[in-house]
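Presented below, as structure tokens, is a lone chain in the form predicted on its own.
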Amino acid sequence: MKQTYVVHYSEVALKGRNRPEFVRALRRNLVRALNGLGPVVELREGRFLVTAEGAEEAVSERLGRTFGVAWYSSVTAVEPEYAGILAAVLDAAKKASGKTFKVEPRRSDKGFGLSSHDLAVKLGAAVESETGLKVDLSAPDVSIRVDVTKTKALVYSNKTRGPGGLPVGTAGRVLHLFSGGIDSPVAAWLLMKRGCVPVYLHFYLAPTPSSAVESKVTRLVRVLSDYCGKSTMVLAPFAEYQIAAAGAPMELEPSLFRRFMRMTAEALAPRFGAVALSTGDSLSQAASQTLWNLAVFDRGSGLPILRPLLSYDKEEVIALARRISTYEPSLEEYKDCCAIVTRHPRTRVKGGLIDEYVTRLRFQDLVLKTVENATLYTYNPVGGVAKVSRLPNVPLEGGPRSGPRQIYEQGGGGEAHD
């Protein structure tokens, strides 16, 4: 059976000429939401209205997890003319639950022949003589909304919270370490959320990618492709760094496996578009994490470095990831590279020693050659189809461009309407 909901953008309306491009976005994402469900989806006075198969909590979640959308509810789409908005006003009305009620009409058509309160008016005392409802301006436990357009008037009585942001896409793409813990998969949900397509770099410590390919890191992956489509992970190796690091001070270890990691996100960066870097670091939350180990992170870097959690606590990061169904799988049981590092390292790393260690060790070819022996792992969940390949010389997906006129369109399976 088929349903008709309004979509409703807020940050996107501040984009001023941009908007266009952010509202086309959009669609297009509601479209990939929504595939399977034989989506219709109609731009209309600033609103979206979606058409789609299915029941409506299966629709409702979907449309929950897309970035830019604000608010979004089921609605009876009728004839802008008072007989056919009164019947479905008094359906609203009969199907809600408590004893009080408000009409709350909205007039975009201002060739509508009544005003939005006459509207009110009259339709309240309507609802009242029929349904023995009682009117209550102030906390009423329904509120019956009747936006009026040229084309359609809609009628509803319950709005759903989207995620907000801007549409994922519309920010270029980003080189994210991942490390599949806690953090870095809320990061990369923080990303989405202002419209960034987050490209995943993940060291693996055993001898084959396979490990970690059937490990969590592939299922949280797959976790946060619910929110943005198709996605990308490059799987390099820790082995060769370990070998050339092997006689560093121990507590030096972060700061210069953290570095290696940096540069091999910059030297991938180019191959994928992105324009940026990002990690799930949070300041101070551990000793590799204080200001001044940022700072010798972040030195000699050609790119931005994005850092979405630092200033949450611990206590905030997991209340997002249990939200966003990241947390438990974060918990499960693998053996990553952070693992072996010490964890007593300096909190107040000299750069100049880092700078030191970075070409004794010739990390520059060290990232040369992991980057030649790293794998790429994709994820569609348009039919749930993975890959694993070898990563290619050259640029994938149409290059370096990113922007919002680069706008990451993934799937299919529906159609959309100016």
Ligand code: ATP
Second form
Amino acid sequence: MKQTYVVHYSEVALKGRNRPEFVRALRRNLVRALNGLGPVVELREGRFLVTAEGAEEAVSERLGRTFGVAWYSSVTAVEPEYAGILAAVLDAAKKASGKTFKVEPRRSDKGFGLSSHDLAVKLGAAVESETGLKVDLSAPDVSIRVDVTKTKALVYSNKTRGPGGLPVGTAGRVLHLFSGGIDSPVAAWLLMKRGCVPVYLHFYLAPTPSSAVESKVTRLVRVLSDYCGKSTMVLAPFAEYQIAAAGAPMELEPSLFRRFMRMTAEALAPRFGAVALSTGDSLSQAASQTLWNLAVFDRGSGLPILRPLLSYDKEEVIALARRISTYEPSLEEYKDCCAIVTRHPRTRVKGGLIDEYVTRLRFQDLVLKTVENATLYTYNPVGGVAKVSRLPNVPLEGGPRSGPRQIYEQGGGGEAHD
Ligand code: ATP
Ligand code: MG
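Please give the other form, namely the form predicted together with the ligand, since only the form predicted on its own has been shown so far.
After this comes the whole thing, all chains and molecules, with the earlier chain placed first.
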């Protein structure tokens, strides 16, 4: 059965001249999120009217994962005239549980015959006499809202908060270091919440990428694709690096490995049109994440490095991971990634020392080889299609020459399928 919903957007409304682009991106993302439910998404006087098939819970779950949505509700849409509004309000009141109610009309069409106040009084009296419910303006059991627009009047009573944020695809691409632990998926989600499209980069140790493809890493990408649409991950082997770094002092290894990861990420970023790198670092969570060691990681980077979890405690990260459904897959066993562990990591590694090893161990060559041997994993939640291929040598769509505008048009990883 088809049901109509009203969807209001949040900060999107504040973006001045960019607003039409943000609204277009949100519309595209709503169509994508409701894929398979026959969605029709129409912009009507500053809000979306969405029609979709299927159970309300299923639709609600998907609207609740679409960034840029401030709130939504299933609605009865009627002609903007009193008789139709009254019938819809009575219907909503009869379905309501509780003993008290309030009618809250709002008119975006000021040409409607009655003022909001008069409409509330008239409808309230009718509900009282027809249903036996009592008016309570301060703490009603149910609020019946009536939005009168030029073309429709919308009657609803179950307003639900959306995830807020900005539509994915409106803030550019970020190359995101993705370990498969608890932190990095949450960091990716927070970047999406601000409109970014993460391109994931995962380093693995096995001789072939197949164990990474079959691991929790791809499962996590699939979970996250529910929030951002089509997703891309580069699987980069670090065996060559490990052989080369075998002779370096043990206590420098975490910082060396992390510098190698950063340099590889920087080399890959232009191919995806990524304008920044990002990680799941949280300040002082581990020795490699002290302020001094983060400075060594960033030293000489040509790109900004975003760390959405910098100030989060682990408990806060875990709570968020549970909420967004990445926690369980993050806990799955996966032996293949972070093989470099030292018992006495340094908390203040000297940047100059790492720079020396970067030259001595020929990191530039190692990075080139790693990129050459990398594999591309893509996943499209529309149809659930996963593909594994070699990493193309040319800039990919939305590459260095395409600015944000072009990224919106291409969907920035979250294309419309309408
Ligand atoms: P996570 O931080 O994701 O929970 P973790 O705690 O095992 O995983 P850390 O040692 O805290 O990983 O690493 C800090 C950050 O470094 C990660 O959040 C991630 O951005 C990056 N990172 C670590 N290992 C890898 C890897 N194998 N591939 C890509 N990025 C990685
Ligand atoms: Mg961590």
